[in-house]
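For reference, the chain that follows is the form predicted on its own, supplied as structure tokens.
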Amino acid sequence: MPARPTVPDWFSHDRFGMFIHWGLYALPARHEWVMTREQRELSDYERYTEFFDPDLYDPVAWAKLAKRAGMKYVVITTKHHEGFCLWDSQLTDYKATNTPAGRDLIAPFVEAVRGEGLRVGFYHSLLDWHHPEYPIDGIHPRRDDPTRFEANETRDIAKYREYLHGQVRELLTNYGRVDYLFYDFSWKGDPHHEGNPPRLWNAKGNEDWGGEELMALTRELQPGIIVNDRLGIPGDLVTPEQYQPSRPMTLDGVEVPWEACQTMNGSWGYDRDNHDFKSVDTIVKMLIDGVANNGNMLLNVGPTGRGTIEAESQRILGEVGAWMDLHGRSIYGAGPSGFTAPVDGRYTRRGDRLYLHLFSWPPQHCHLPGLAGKVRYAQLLHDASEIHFAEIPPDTQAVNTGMGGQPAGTLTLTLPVRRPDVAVPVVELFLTPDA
């Protein structure tokens, strides 16, 4: 049986982080694949470094807003498919010190995120739709140019991968620690790709990265660094991006550590137009559920050309953060709980405490199969008012006034009629030592 995949203690313990895309796709707005999605030509997309001036950049907001958010980490992008650096590279001109920007912008992140307490991760593309020697591909800007083979004849992939392996050196070398690094991505061989040609066409992956190579020098650079699983070789845990599992994730039959990519409204970069932004609960839902089966959520903003974080994304997180203020021991340092939750719940277990997490408030009452004479006190965790509890036996006789047996073995909780105002009720139980 393979080896399971470890992840350091704080990735499994702080269970929420933040995703950041920012790059030149941040002007037209137009989600951050906006360069291939219109088959730009390079010249007319280059343009966009005359204009790139984020004058309100301010990391330190950033940093705040994922604090206030309950977040424990922070993902940045230092480049993104287009090929443009927010960092002062010395292996290209296509970088933000060239733009009226005229800074490394990943410095300044770095210091507000770890000025707030948290860990810090890069993300990095393996893609470069810029870079002269990059091979034109199914999902190319290029794709359909007429001279796109002639051209890949004197493109040399040995040449990019010598400029992604140094530029990654770079990173990994002039920002102190970095926690976390997510390449993105390899799609070669990948079910989900095969049946779509033109994706396929001169699909890249491993060998086209060097990834055994990549993933030494990552971790030579940065012993304990967290490695995703998108170099097309596996790494430290997998990345299911834009859905949200159902159950353990597995790779050869053996249970792995996982974090959920998550958007706000369905674009990673800034999408002036996009206002499909999830509700509060749902993305409330989606980390609790995530936790029960033992993962994690990353969730994206897309700060804008000038550096801000958009009015309803900072809504959204400032209140799932009042959330996380009140809820947050269920979630941290929280998994699997190994008890079978009622229909419209879920269970996430700390040591001695299971919550019960209540996606619909019951007509009060909730039965808890397996439960009975497991549970020394129970009570509502926003406002630690207590809930009382019974076992009640199987052959009780339902009455007008009085419900009858559960099968045995249940427990079952007496809630208020009013469902508390918070964005998913959470019931905190005291297990006995032997649960």
Contents of the next structure:
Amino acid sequence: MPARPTVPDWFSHDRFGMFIHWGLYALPARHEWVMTREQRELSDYERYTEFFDPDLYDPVAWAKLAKRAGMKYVVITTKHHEGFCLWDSQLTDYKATNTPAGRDLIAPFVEAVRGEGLRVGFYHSLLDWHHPEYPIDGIHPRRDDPTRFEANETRDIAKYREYLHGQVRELLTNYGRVDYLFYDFSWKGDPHHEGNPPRLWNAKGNEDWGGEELMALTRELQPGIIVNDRLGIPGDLVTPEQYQPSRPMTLDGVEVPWEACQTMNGSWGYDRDNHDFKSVDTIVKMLIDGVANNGNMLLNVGPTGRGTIEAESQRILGEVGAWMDLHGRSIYGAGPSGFTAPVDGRYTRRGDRLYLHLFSWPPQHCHLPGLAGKVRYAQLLHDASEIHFAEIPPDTQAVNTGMGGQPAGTLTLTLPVRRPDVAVPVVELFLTPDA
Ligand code: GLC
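Given the form predicted on its own above, what does the protein look like in the form predicted in complex with alpha-D-glucopyranose?
Full assembly next; the chain just shown is listed first.
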């Protein structure tokens, strides 16, 4: 029986992290998969290294932005599928030190994030569209290249594996403590691709990466590290992407830790002409919904080629932070409640506190099934103003000025007419010891 996936307490306490997708793809600025979407020739795509000059790169500002938003950990792409490395790897020349950037970009990032008291995570692509030994496959930029089969005759995945493991050793040895490793991704035998056989040609997974060995190496070099589930073998958590699970996640019927990774606008890498940003309350609702279902959220930013984070992302993170300033205790250290929330509401619970998150503002009253006799006191969380509540016995006759009875066990809140001016209003309910 495989070990049950578990994460350290800090992870299920902190709930909210920043994902950073940064690389050469910030220059074409049209999605991090641009190299394969446009099936770019390697020599053509490599030219971006001449122009990668993030002169405004300020990792302290990035870390402060994450902290401002209420995020507790930050995960950066060390290398994405394009194969370009942000750190000074001794195993390749395809790296930031060989561009106008002229330095290791990961070292100052790690220092800055720790400097803000946040935890450090690395995203590392298992795929590598630049490496000469990486066999061409159905999602590779050369997938339609007539010479692909011939090319693969001389490509040796074992040599690529050695490179992959060597780079992971560098990353987990040279930058101190790393709290989270987000490998990406395996698609061999992935049912989601069945409808698209070309994508499955030469698909890769555990054996290709040496998943078990890489997992063992990762844990040996960083004993307390969290490793995700994309090596083609089980990890410490599952990582739904760009969707919000509608209930706690399970594997073989066993509940498992999870973290949803979400973009702000559909693209992970900086996408200049994409203005399809989610609203602040949508993002706050996704975070709440996740915690109510015992999950974390990793929210992405895609810095530009100058090393800045675009204004819209900054604005949104600032406003999410404003909500977290007032409502953080309904998220940090909170989780599922075991109670059934009213329509358009979500519950998160932290000890004897139950948080009712109201996604739409009810007209004056809100009926809470199963909470009668379980609540000592209630208040709006943003300003600690008292909220009245009562039980209306089921046999109570409705009259002109009086509401009729509610199903047994229901607690009825009386809410102010005016919706509080916050992204999502929250009622904090103080539970009785036996609730
Ligand atoms: C997917 C995307 C990849 C992105 C990752 C983030 O695998 O293809 O570009 O980095 O998700 O979770």
